[in-house]
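Just one chain follows, in the form predicted on its own, and it is written as structure tokens.
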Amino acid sequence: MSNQISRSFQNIFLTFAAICSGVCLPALAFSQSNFGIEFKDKDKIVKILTLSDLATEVTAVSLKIFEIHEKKDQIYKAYPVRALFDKTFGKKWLKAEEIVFVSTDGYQASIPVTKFLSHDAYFAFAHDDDSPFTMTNILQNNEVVQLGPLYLIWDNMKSKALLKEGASDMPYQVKSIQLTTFATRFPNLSPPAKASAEVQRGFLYFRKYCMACHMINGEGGGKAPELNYPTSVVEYIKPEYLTRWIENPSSIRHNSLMPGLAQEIPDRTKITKEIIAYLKAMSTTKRSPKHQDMR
């Protein structure tokens, strides 16, 4: 009992310290086995399953991947995504356009269904050696992060395409999974009508590499600052510094937790330029954010 009280006071102290310092802590106190994960079709809840429930739905496997966040091989216990989606959504998920993964830290990844049909994805729920389900994320200044309840990983050991994408489309702390269409979920992220081809490409890259953390007009991830409303980031950061911020955040701000655009990504400089072109175009298309359901 005394040990329980001691741990409780320790968690309270750490949480208080984090609030005072402005540092985001990994989730300290939820019981993973009893944590309800929402499976939604648009805004309608289809199922809520705990990790214990998932074990009865599909068979877990041990999967070795190249862990992009740590730059080394890692083995996870995981559930095959397609098999789990078949169990929870039936074949309806195959007709969806996008699948949105919402994390407890505000991260919000939107991934096309076509990627799940082209590559093998898994929901990791534990390390294979049963060590604490955490990770030292070297892409975010060696921040130690909680991975549960679910961590979306890809069988990337034999896929150059997946390795080149870096850590994009690998959300951890996943608490909600939603079938949707991009235009329905994020109507205010699209560039202005008649936008140039450069801006359109920049929009696609922003979707892939930036919107899981950042919002435009109140839509996107809630882990990092809004970039467009009421003042666009291009209105207060010079282009040369914005380029450095995207490619190497630590060159602008010491100990930044923002990961730079991965070195492995082909045409990285061109992609950065096109993302900035998209941000400039959106600075003329500001829309007042509406309440967004982050569940």
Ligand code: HEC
Second form
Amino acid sequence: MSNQISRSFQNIFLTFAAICSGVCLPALAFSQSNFGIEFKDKDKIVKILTLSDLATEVTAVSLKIFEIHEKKDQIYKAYPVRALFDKTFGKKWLKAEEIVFVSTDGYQASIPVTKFLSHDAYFAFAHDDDSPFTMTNILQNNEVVQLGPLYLIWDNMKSKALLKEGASDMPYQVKSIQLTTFATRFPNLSPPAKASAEVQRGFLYFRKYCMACHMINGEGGGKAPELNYPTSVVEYIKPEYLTRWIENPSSIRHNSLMPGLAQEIPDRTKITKEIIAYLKAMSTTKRSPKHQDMR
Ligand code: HEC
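Same protein, different state: after the form predicted on its own, show the form predicted together with heme C (HEC).
Full assembly next; the chain just shown is listed first.
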């Protein structure tokens, strides 16, 4: 019942966003210049900085990337992430395991610290030509999305591996950045201790491709429905349809806002199978959500 209410609320909101996107975005963009971005170590706030504060902390660059959400090159004004983290957190960010990026729309990307050490990430805060800081996301049914206050991008011109990953680990509307360990932040998401290797791999893929939007046992992103509690999707969606939800959502629901697992991902069929194995294991591991909303 409460899920139904939140879905109809979501629909009202989406309709509003659709009507609003042409007219209201410049106003939104304006209000965001004074928006405080939170930097947290576990649950403790270390700093709150506005976009103008950030400009005094690190030097901005112009960076050209292949914009996967639009399938074309794009140039952004951006701050190098490692330099910004050094300034805001000091060197202790290197000792964290995971960094969680929370967006204003409920998306929660959780990215291992190691990825920031092996690849160059940037926080984009404007288009290089100062056009409105929005994007038409072709991976999400051409939804027009606001990118500010911060949009996490990667220098994928230099790296084939990053290009192959598609749009994963690229949250926009980032308003909060939190150093943590996966186990402290998401204790309810992990599979049972004796889970098979297939389930464990499925868990890693779920973290990478699904949990930014979806919750399991109340943990993960708040942008899409909970998938496990109290009734798991494996209990009410037939297996062949579950595979289609993951690989080609718009073949199930017209106008679906869910991006399918990208075609380019090597071993896509195997990954889908392993994610479903993880979802099945979680259906026998229901843990009551303690905190529904972590935003
Ligand atoms: C960018 C956000 C996003 C990502 C990433 C995402 N989904 Fe979804 N998903 C949604 C939304 C939104 C819906 C709700 C229906 C719709 O809009 O199509 C949904 C619906 C679903 C449903 C149907 C639920 C129901 O009860 O009807 C399943 C199953 C599902 N997603 C599984 C997954 C899996 C597994 C992954 C990872 C491979 C994933 N999703 C990745 C946004 C996302």
